[in-house]
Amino acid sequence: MTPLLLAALGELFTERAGIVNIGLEGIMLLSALAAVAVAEAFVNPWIGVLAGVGMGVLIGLIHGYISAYFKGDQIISGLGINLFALGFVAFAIEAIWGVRGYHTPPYEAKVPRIPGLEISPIFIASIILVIVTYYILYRTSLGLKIRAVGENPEAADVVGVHVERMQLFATVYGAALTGLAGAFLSIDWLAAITKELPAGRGFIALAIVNFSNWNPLLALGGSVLFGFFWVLGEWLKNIGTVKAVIPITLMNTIPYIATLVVTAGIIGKSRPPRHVGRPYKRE
C-alpha cells in the first residue's frame, strides 16, 4: 500500500497543476537504485532515503522544465523516463555490484522498524503526507494557485499567478514523493534492487489517481483497496491447493485485473483538472 499511496499522492498533486507524469515507474526504479547505492556507501539507511527523494526531485525538475517551460509533450517525456530507467538500472546493477538484475543490500543499509510497533517509519510518513498534501491543496493560497493553473491557466495568469513556476513546483513535489516510494521498496519493504522492482506499481498508482477523483483522502482509500488485491495474489501463491489449480503466473495478474475492473467501473464518473496534459502557451 505505501509505495502505491506515495506515488499516487505525488501524481495527483502534479496533475492538479495541469501536468501529467506517466514516468512514475521509472522514477521509482531510479530512486530505488540511488537509495541502495548511497545507503550502502554510507552504511546509513536515512542518507539512502534522502538520495531516493533527491533522485525524484532531479527527475521532477527535468520533466517539469520540459513540460512547463519548454512546452514539450508530457506523455513522451514520461515514456522517456520509464524507458531510460529500464535500461540504465539493469546496466548500473551489473556495473556497481557485478551481478545481473538483482542485489540485496546489507542489513545495516535497511530502514529500521519503529521500536515497539515494528512498522516502517516511511509508512507513518505516508499517512502524514496524505494530510499534508490535502492541507496544501485545499487550505492554503499555494494550493489554490496550483488548482487554478490546472483548471484555467489563462485566468490564473491574468490575476498574476506564475503558471510555469506553479507547475514546476507541483511536478517536483510529486516526483519527490514517488522517489520516496522507490526508496521504500529497495531499502525498506522488499530490501532489494532488481531491474524491474516497481513491477507495475507506478501504473497502478496512475489508476488510483483516477479512482480518487484527484482527492488525497480518497487516494488513501484507493491505495488500501489496490494494495489488498496485491497482497491477495501473494497470499494465494502460498496455498498448495490453489497453486495446484491456478498457475502462479496467472495469479500474478490479479492486481492488474483488479485495476482494470475497478478503473473501468469509474470511467465517466471522475473529472480530471480541465487543463491537465496540455502545455500552457501565453497568447
Contents of the next structure:
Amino acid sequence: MTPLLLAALGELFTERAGIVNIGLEGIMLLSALAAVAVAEAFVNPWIGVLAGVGMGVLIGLIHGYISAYFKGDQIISGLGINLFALGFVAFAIEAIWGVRGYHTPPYEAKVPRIPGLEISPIFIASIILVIVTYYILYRTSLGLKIRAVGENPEAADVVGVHVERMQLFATVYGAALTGLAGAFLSIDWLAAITKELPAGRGFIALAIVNFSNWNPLLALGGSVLFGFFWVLGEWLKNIGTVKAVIPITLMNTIPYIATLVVTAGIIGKSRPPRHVGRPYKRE
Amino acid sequence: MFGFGKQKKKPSSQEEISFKELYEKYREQIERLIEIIVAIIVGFVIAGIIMALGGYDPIKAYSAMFETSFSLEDPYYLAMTLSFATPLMLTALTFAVGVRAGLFNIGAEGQVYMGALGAIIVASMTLPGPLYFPLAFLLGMFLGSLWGLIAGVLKSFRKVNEVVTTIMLNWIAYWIVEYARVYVYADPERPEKTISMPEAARLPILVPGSELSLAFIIALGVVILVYYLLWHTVLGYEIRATGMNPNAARYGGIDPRLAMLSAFMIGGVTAGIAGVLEICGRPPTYAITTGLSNLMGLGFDGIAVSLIGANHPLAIIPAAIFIGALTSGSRGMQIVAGVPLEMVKAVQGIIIMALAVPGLVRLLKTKFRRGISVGV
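May I ask for the structure of the form predicted together with the partner chain now, the form predicted on its own having been displayed?
Now the complete complex, all chains and molecules, led by this one.
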C-alpha cells in the first residue's frame, strides 16, 4: 500500500491547488527507473531514492509549468507524461543495460529493512508524510493559500496570493511524493525495473483521492483498503485450492475490479476542490 | 476548432482570393496546424537529444526511420505504414468521439482486447466459411461496445471519473483476454499464440508481401461513417453540444447522460472493430500472441493520433498515417541505428505534452524575441 499512499497523498495535495495530474503512472515509472539506475551506479540505495524523488520533482516542474503558467490542458499533459514514460523507460532499459524489458539491480542497491522490525523505512516515511501533508494543508498559512487557490483562485489572487507559484509548488510536491512511490516500487518492494511496473497503481491512487474526499488522513484509510485488495489477490494466488478453481490470470483482476466497485459505490458523496482541472486565467 | 475538413483550398483563379484573405478566413485552422507541426518538431528534437545522450546517432536513426516508412522505391514500406495506421484510425476515433462529448475516454486499449477476443471466439466455432468474418465483426463490435458501456454507465449514472474507470477496465480486459489466450483458445501446436482465424475469414492483402489488407479500407469507411454521424445527424449534434457545455445542452432539451453514453458506445464499437481487424487482417498469425503483444499500445497510440488530428475524424486519417509511419519506421531505426523500437513512443509522449500547451507558437515567438530558450 505504500506506493498507493504516497502517490495518492501527492495527487491530493496537487489537486487541492486546482491542478490535476493524471501522469502519476508515468512519474512512478520514470522515478523507478532513475532510482534503479542511480542506486546501482553508486551502489547506494539512498542516493537511488533521492534520484527517484528528483525525477518526480523534474516531471512535476514540467507539468506544473504547462498547467500553471502556460494554462495548458492538464489531462493532455498528464497523458503525454504517461506515454513518454512508457516509451522512454523501455528505451532506457535497453540503452543502459542492453536487455529488453526487465532488469534486476544487485542486492546492495536495495533499500534495507529497519533492523528488528523488518519493515521498509519508506513505509515509515510515508506515514510521517501523511501527518506532514495534513499539517501543511490545515495548520499553516501555506496550506490555507493552497486550498484557497484550489477553491477560488480569483479571490486568492485578489488578496495577493501568487496563484501560479502555489500551483507550481503543489504540483512539484505531489510529483516528488509520487517519485518516492516509484523508487519504493523499484528498489524496495520488487527490486527490479520492468516496462509495466506501476500496473495501474497511479490510476488507483487517483481513485483513492476521490475516495478520501481530498483529506490526507482518509487517504491513509483508502490506501489500506485498496492495498488490501492488492495483497488479497497476491495471497489468493498462493493458496492451492483456490488456485485450482480460479486461474491466476483471473485473480490478477481483483484489485482493478475492487477499485471499480468501490469508486462506483462511493462517488457522489465526495466533493472535489471547486477549481480542479481548470486553468486559471486572470481576467 | 472544428472544420478541419474545410481546409481544402478553393480554386483561386476566378475569385482572385489573395493569400491574405484565405489566411484570415481559415486563421484558426492554420494556426492549429502550425501548432501541431511545431509540437511534432519539438518532439523530434527532444527525442533526438535523448538518443544522443543514450549513445545513439539521432540523425542516422531519423533518416533510417523515414527511409523505411515513406520510401517510394518499394511499395512494401508505404504499405506497412498504412497497415500500422489502420487500427490507430479506429482507436483514435474512440478518444475523439469522447472528447467531443467532453470525456477523456482512454479505454480504447481494453476495448481493442475485447474486440480481438470476440474475433477469436468466433474463430473457435465450426461455421460455414462466409459466415466467419461477419460474425467475428459483430461479436468483436459487441464486446468492445460492452466494455465502453460499463465506463459509460458508471460515468453517466454514478459520476465516476472516466479516466480511472477506463484504465481499470483496460487492466481487467487484459487479464481476461490473457486468461482466454492461455486456458481456452490456446493453439495446441504453438504455445506463443491462440488459434488462428480460419482462412475463409482473413481479409485479402492489398500489396503482396506486405501486411496491408482490406482492413485499411474498412477502417477508412468507419472513419467517414463516424464523421457523418457526428456532423450530420441529431445524435452527433447532441454529443457535440454536450461536450461544449452540458448545462446549455440540458436547457436545449438534450439529455447529456445519454449523449455521453452514446459517445462511450460509439468509441467501444470502433475500438472493438480495431481488435477484429487486427485478427482478421494482419498476417502472418491472424491470432492473439503471447502477452497480447500484437494488440498492446494500439489504444494509447490512438490517443496520440486523435490529439495530433485535433480530435477531428477526417484529420485523424493523416495523423494516423503519420504515427503509422513512425511505427513502421521504428523497425528501420532499430536495424540501422540500433535504437530500441520504444523510442517512438517517447517521441509521441513529448509531442502530446507540447500539444497540451495552447498558443505554443506564440509562446515560442515571444520567448525567442526575448532571447530566452524555452523548455517545454
